[in-house]
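Let's start with one chain on its own, the form predicted alone, as structure tokens.
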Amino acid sequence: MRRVRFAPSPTGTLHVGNALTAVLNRRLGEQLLLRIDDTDPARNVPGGEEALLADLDWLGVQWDEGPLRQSERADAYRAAAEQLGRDRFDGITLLRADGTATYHLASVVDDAEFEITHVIRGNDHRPNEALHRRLHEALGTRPPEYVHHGLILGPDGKKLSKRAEGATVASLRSEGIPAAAVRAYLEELGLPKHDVHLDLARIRRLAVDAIGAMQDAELANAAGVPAEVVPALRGARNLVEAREYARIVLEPDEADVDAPETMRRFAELWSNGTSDPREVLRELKAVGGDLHALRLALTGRDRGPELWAVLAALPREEALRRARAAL
């Protein structure tokens, strides 16, 4: 049985690099404990713990035990340290003056107690390594076997810094990408031997992919947005095109609108029963009709879904209300 864990600290979202480590335990793990290494005060954040839990449900990480939290078990690093005899190994701190265990020392620990066979983590984790070992083995411990994946870098080969432009799981999310296709990006990096930049503009090309992916419910609530509008997301680039795209339909501008026989002949097609709103537009295009105007009498806009999607999403008797007004 291949147990494996994922232990970040609470310091508020997932940094994308993070979350390729979440997603290889899972996908690699047998049964995943999610660990919360919060042992260090000055490194926790107010509410973090709960934006992690966030971040890993929405990306679809599911574990099969924890949260553990390290805060709760001080007394487990003192008995090692008490075991170990003193305070230090190897020149590094153990035990913080208040009492508090280290990184290195509550990581071990726990590895030993809870069984881990495998920690698959970053390749900044490497160094560790050795130090680990030596802990297992003045502790009677056996350690677990390590697996070292690549970072994810900036566009300039350089650490990716929280703040850079989709570095975390909460800035694609409020970009409007997709779960769905953040996880396909983490999936399709694998286990990285070496560092890999950040590929934004593929996270955004997978974000289409699995918007176009989606049936119709799903889309209307991943967007939040009614049902009967989602033919008109479907061109959509992310899902904050998508709502923008639903009130462009659900609400539409005032525009001044120049072309009576357009609308006419478009309320005259679109009123006979015909279904299709493709065969409509073609039809109005063929005998001269003014699409552009159509469209500002329809939604205010001159951009926007596609004409025959905006049909598609209103009622029948809402799209000739509209043409009707602005004749």
The other form holds:
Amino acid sequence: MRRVRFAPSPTGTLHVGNALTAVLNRRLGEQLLLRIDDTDPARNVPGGEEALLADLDWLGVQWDEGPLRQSERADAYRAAAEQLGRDRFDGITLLRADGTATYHLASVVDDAEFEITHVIRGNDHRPNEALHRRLHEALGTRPPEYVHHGLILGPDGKKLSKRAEGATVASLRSEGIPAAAVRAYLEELGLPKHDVHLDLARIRRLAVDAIGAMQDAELANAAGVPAEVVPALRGARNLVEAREYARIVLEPDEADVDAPETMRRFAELWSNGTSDPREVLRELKAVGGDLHALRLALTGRDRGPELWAVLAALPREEALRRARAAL
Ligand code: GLU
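Having displayed the form predicted alone, please output the structure of the form predicted together with glutamic acid.
After this comes the whole thing, all chains and molecules, with the earlier chain placed first.
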């Protein structure tokens, strides 16, 4: 049984690099423990754990055990330090002056006690492997296998700051990237041996694919809009744009439209039972109809979803009402 753990510090929303670690653990582990590494008060931010769980939930990464909080395991760490007979080891601090354990001791003790067989984490922890092995040896516990993966760096090849564009799961979500696209991006990185550069252009293309692959109800739910309006969202490149498209259809702006002939012809064609909006628009254009004026009458805006999609999303009566109101 491959037992793994994902062990973030509760520093708030997930960094994409941490999200990669989470996805890798989920994929390679059979039993996944979620461990919250909260022994360092300086790194804990209020609401950090909730933000983290919300991000994992949004990404669809499920765990089998936990969350296990290291802050609740002080006794186990103290016992280990006692067993070692010191609070320093190999030149590093195991227990702080206030008696709380540092990352190294807490991590090794927990990996042993929770019978973790594979530690999968970022390359930044590679330098810790030797120390962690020696700690296991000193404690008489069996070290897990260590697997270190490449980090996600900024497009400039430097460490990706949480403030950088697209660096956190939360920022991708608020940009309207569907969870499936973030997940697909992380899955396609596989287990990178070397560091990779964050490829936002790739993530945005995957967002288009993910939206294209969604069923109507799924898309309505992801965008948080009524299902009827979904036909108008189909050309949107992300969920923010999808919401904007929905608003354009559902809450038209006022606009001055001076194209009575177009409105009359449209009303005629659209009330005469033709059910294909593309067909109606073709016919309207063929008789010299002003499609831009029709867009303005229907949405009050110059731009937005394709016009046929607006018609597909609007109840026929409502489209006719808006066209007549523009007369
Ligand atoms: N809390 C550590 C981190 O966030 C965990 C490292 C590990 O997986 O051992 O980087």
